[in-house]
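Just one chain is shown here, as structure tokens, and it is the form predicted on its own.
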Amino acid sequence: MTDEGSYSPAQQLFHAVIPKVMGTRLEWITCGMKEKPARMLWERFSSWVSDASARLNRFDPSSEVSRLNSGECLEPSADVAALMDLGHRYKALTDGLFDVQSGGSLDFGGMAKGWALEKAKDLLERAGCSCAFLNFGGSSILALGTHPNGPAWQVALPDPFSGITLDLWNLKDAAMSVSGNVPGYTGHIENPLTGERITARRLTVAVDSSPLRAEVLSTALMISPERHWEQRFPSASMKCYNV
């Protein structure tokens, strides 16, 4: 179910939520747009992301990804083919530590959220929106411009085990991705080269101009925190937290 959203004329602020899409909650905020174009923009993106989520859901036997994983002779859609190509590219750039084909099956996971935020960024910029904040469940974030009442969009990173704030990140025209293990959800990230499940009490953050690249890097850093990723990806800021 898609939220119709609410609009504040005084601040020209539009806010909407999809309770569950791509496996989590999506919050959407735009500032500085008149109500009609703000709503039209949201309707366009929410329709697209809901459709993409359904096609990429590997847990739904009727989805495109599930049908491909089952061995059905199916020509991938343009979006899925593009994601597969991007997956191959980032697999090479991370020396195989990022791989969307785990055990021979497609699993786009967090990459799909980064890809969706890339689409949103392009849509927002084309519409002339320079102030927006999109949040997929706290783990995939896009911040355009600055907060209406401050110099940046400030994001708190909580320790999932204690609830204490570990750090504050100030985002401006940037995307942030968080990977890691939390209570009740540990070992979901696998090293594709060894099959090892990463069970360390660790959180990793990657901030980059590209939401998709941020997703890839937070995962790669989670698997191999000892590597000097900044040398290969100088546009990114990365940090590892042992919790």
Contents of the next structure:
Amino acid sequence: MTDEGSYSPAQQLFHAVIPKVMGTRLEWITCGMKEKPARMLWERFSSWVSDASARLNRFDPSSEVSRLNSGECLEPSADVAALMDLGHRYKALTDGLFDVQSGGSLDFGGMAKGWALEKAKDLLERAGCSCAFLNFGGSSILALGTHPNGPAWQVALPDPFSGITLDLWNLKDAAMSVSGNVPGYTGHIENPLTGERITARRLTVAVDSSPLRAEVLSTALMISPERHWEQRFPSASMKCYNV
Amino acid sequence: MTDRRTFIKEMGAMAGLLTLAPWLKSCSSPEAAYAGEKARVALIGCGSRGQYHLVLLQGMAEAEVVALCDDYQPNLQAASAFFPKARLYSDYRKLLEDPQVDGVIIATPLGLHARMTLDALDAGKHVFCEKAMALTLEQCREVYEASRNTSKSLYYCMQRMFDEKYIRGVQLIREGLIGDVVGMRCHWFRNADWRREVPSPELERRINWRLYKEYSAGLMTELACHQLEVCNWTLDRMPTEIIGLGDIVYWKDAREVYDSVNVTYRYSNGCKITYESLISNKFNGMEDQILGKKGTMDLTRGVYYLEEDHLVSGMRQLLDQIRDGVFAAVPAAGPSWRPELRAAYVPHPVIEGSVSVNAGQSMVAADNDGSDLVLKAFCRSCISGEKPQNIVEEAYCATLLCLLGNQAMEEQRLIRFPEEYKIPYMKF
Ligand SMILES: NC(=O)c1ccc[n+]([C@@H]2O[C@H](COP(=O)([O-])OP(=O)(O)OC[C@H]3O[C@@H](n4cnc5c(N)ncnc54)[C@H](O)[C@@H]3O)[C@@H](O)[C@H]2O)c1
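Compare with the form predicted on its own: the form predicted in complex with its partner chain:
First the chain shown before, then all remaining chains and molecules of the complex.
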């Protein structure tokens, strides 16, 4: 269910939405591109991401990930193989706190959106687009260049419990990832080493030039807020909010 | 979970609460204000609801149950087991002559509410009566007039008015959380015949009074009454027009009241209450939903849902900014937003901690639904002599809507709210 998007020539603004992909809503904004290339770029990305989302969907028993998890002998697709490889690397880099295979079965939920944004970033840069704002459900954002009328893309982070703004983040050629517990959906992050479900009323933010690294770090920070992650990942800015 | 008494104290201190729910005033004074004082109360009607009140009264410091009345011996005996020292009466008029009684709790069939309430007020007693107010419009008017001409307190057990999740929910709606109220959907579904076992046939109408028009106005007064009150309270208005269809769909057992009712109430601004009750299917349970332009308040569960969570509105703001040449921060970030399919609406609780939710299947009571607080407020009024605000008015408004709903169904026509039953409290 992807839409064709809408283009406003005056601002060379292109906007499109996929209401449900990678388990959430994707909003896509590019600025400064002519209509035709802007639409072509979206078409390419949206068909790729819908396809990848279907392959990674754990709730669909016929998806590639479900079939791998049920023990079927199957040659993983290039995307899934790449994700498995990235998953292992980040597991090592986080001393096991980030694990796509915790509990035995594969679950790319904690990295798929960041990974998709890596792909989007690559496509956008190759197409010469230097002004874009992509948002996967509020929790994974890619901000290329700056807001057309400002010095950065400025994102407010509301407290999910009260709605009050907790913080403002200025993003410029950066990705932002938010993890945490929200009312009615708590305890979905688990420490793979101890099995403990994180139920604290905590939000974590990681900003990095790499969307995938940001995504991994916001989760790792959620599990272990006391570690000095910034020493190991100097390119990232990170923050923890107790709400 | 918050201590409920503390809650009322805190709420009492909160600005605006007493404008929203002025009947909470006595609940908001400190426990100590009543230390050692007891209201001497009597129960008239020792059936299932009456006995539930006795259970609540057993744990209430402000109450001393001094007398019990029922004209059906088995129930009177059963009640006396709760308070063995209470004097027993089979004629409520005799009980009303008892000078040791400050206030009476009336839990008899609906057809008796008006007579008993009027007699008790006449006898100088404070009165706590079960909803609904009365069986007919005329009786409602009579009771309303009597309440204005007495110094005694008159309470109605419409416990949603004292239920924390309802109070907070209505407060949030009044503050604009869900935007303009555009509709209300209330329903109550059960799958049970409403009958009780009858030891011998001549007792049928007495014991199964709910099924006969002599004592009962059926689903509207027994169930809808609570829910219609909530709608009026939320909007602070009364509907002007009523239409409905009522039938006996399934329980064709010589009962006289409908087992299926669908009634629509229209307010002057076009907003409607869609009311439905059916007692041969329970799938939908009981719900009181207030629908707003920006969100939905599910008062029954104490949660609300927003039409657009901040992500969607944040992204819309961002697009507007780009088009209008403006720059500002947008609320576009947050953990795990999920899409707006019905099942995926994110519930936001109106109060912290666990909330007791009434599934609506019991004929007697639900835990922690505010019933204890209504009783407590009544006992405090017996002690202080202070009349509660707006309770009679709310009960009058709600009962009238129940009875007018029945009239609309019986006469199969649109009813306009009758002039002669308007009172100054009502806004249309
Ligand atoms: N607020 C609520 O949530 C709630 C819940 C249940 C019932 N109720 C209300 O409580 C009332 C009683 O309902 P119930 O289910 O307990 O009914 P019930 O039949 O169990 O009890 C009624 C009692 O009144 C007695 N009675 C009848 N005529 C009498 C008379 N002339 N003098 C003295 N006693 C008399 C009956 O013998 C019986 O014991 C009804 O108005 C009902 O709507 C309210």
